[in-house]
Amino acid sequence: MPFSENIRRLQPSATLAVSALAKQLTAQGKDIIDLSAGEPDFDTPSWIAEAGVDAIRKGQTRYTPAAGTPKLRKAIAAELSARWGREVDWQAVVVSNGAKHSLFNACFCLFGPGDEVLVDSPYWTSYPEMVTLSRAEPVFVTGSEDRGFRVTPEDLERAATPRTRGLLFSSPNNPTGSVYSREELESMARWAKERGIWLISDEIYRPIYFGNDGPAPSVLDLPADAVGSFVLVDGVSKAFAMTGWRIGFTLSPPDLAKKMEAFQSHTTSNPSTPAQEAAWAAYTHREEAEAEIRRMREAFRRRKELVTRLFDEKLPGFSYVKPEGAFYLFFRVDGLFGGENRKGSEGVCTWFLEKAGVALVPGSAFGDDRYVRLSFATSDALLEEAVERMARAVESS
């Protein structure tokens, strides 16, 4: 049976069919330490469940605009408008169903045929088939391994052509973990604005950053002059841990905006209404809101440390990108290629899975087929266990 043009090539999520495997297997039984989920592992705050849980009580559970009620993206935008420094207007703020959806929704807004889309590798394994179902093109720009991969405007010039249509690319970055300094980010913004270039900044690690107490540094952060035309992605999912409750947000020019929400009109439309509730508790409580951040980000930073101790203790000869934000380690494991059908990153994965019970997610899905992505969003005990395991079978191996 012929499927349409639009999916021709379209590849199932990675990192879902991993987390999915892991389940499957657990569920037969069998002792897997899942490392492939790309969320926190905290429950939701209890205020902000119960904001949710309060809503549906009180039979707010009715379509709402397209774009989010107004209240959300209101609160939305004080809140950007606090780190940018200068008034957001409201109306600027799409809120749609997850991060994931509003990256969609741009990337389906700006770029069509015949378009090219610069982006970041390695990339988070859904930028490219955003892009691919947009009927642009994307185009990989990697930058120095020495340097956590990130990119620079040198290795930008060489990606671009007349075709170059936008930008893609995320910080902190998943899979890696790098981030981008500001003086960095500036430098990126100043080359696409120069170009006409759209930019659009995954921002969802932001608030997971172990540079300092504060954030990861955002396009907000830096001078008017330096940016052109952007789209901001953020969310609740990973800073209140709040993945499936499916709340996200783009900022864009209001022209943009009032496209993106035309578009989910007629795909979605509204995002759930009682969840649109809990992400405005997120939004209002700053000072709960704050402690929360705090709380887990600390956790992730003792994991941090944890897991790269453990990797430089238990498994020397694996090289890492050191993480700087989100909760990846991203790891070399071409040294493992050729015995035992450890054929790619893929393979090295299913013999860790079989041989060691760790579910680890390919390299591959995100670019580089010569690392692999371990998520380190649960307990200190289960990194230490899984770690050991795994150098047990390289040991033997």
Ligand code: PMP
Contents of the next structure:
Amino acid sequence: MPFSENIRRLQPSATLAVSALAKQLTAQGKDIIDLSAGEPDFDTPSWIAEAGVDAIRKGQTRYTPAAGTPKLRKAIAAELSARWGREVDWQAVVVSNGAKHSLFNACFCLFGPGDEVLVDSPYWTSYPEMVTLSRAEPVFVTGSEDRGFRVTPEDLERAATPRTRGLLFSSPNNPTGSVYSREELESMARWAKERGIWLISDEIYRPIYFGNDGPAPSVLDLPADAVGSFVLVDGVSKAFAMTGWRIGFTLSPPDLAKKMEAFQSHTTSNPSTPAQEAAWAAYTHREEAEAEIRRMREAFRRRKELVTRLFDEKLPGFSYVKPEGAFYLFFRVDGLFGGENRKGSEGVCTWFLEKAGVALVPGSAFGDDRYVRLSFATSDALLEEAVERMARAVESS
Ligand code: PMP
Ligand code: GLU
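Output the structure of the form predicted together with this ligand; the preceding block shows the form predicted on its own.
Full assembly next; the chain just shown is listed first.
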């Protein structure tokens, strides 16, 4: 029996597939260093975890309103108001099962057949699938390689058509680690506003920024007249090492929030109730939260320094995008292409897995087959060992 048109082009998530394979090989006793998983290697801070455990003990184990508890939505709105300098209506915030869910809700509620959505490329692997599942068409826009692939309004203008309805991007970017400056963000936002299209700003990696001591620029930092209709996507996964708790949120115009709430009420209902309590603790204990974020940011900054130094020393033939945020190194591997088993980035990843026991994600999953993504969200010792092994494999090739 055929499957539906809805999923005709659907592929499984490559990021999740590689990390599942790495776990499976490790369980079989193979010595694998897994640099595929895009998740912090830290545990959830104990005071946040305690809030979740406490909620379970207190019997907060029932349904909540579909868009999340008013208490959590108000806490998020308060934090966004403080950052934005204007009052955020708590009903403009919808809490979902991770930022991935938030992004899907936004795409599904905003786009449909006949619509085109500009996707900043290299892109996080799920973006095109989310647009396609909404029966719209992703249109990829790439900035020049020497500016970390960041797009300009001119790049966007070239790709836009009368059917363009939105622009989807992450900054800091997964997989490149590039970060749009405030000025660049403002020019993109102004372009989207002039075009009358939706700006979907995925800011999940905002706290992990190496440019200064604070977070990366956000749409909320822009002058009010620069920004038209936008959806901001964020969550606790990366900021608080809470990937498994599954809490993300959107800030959007209230009428869109209502639609996304209705959609969610028919598809998943509310995100996990104890997880919402844990997220509430994270968003209401500002000082403790800031301290945790600072600690993790510093660890990622140190690892970024380490991994780029190791690459420069031991794999000097491999160029990479200079990571300014997030925890990925996106490096070029087309110099290795050749022979039977090193065809394209997938072939190179399989080769590194077999020869070096290092799991990486092929750039083809992010829209650039010349590259491979390495996650440096792991210990310094494992990073050193991984680069050493990769260098040995390259030497003997
Ligand atoms: N956006 C980007 C760019 C990501 O890398 C991730 C990581 N999975 C997400 C969104 C989703 O995060 P989560 O669903 O865990 O909140
Ligand atoms: N965002 C992470 C990654 O890109 C987690 C896996 C996923 O959800 O895609 O690897």
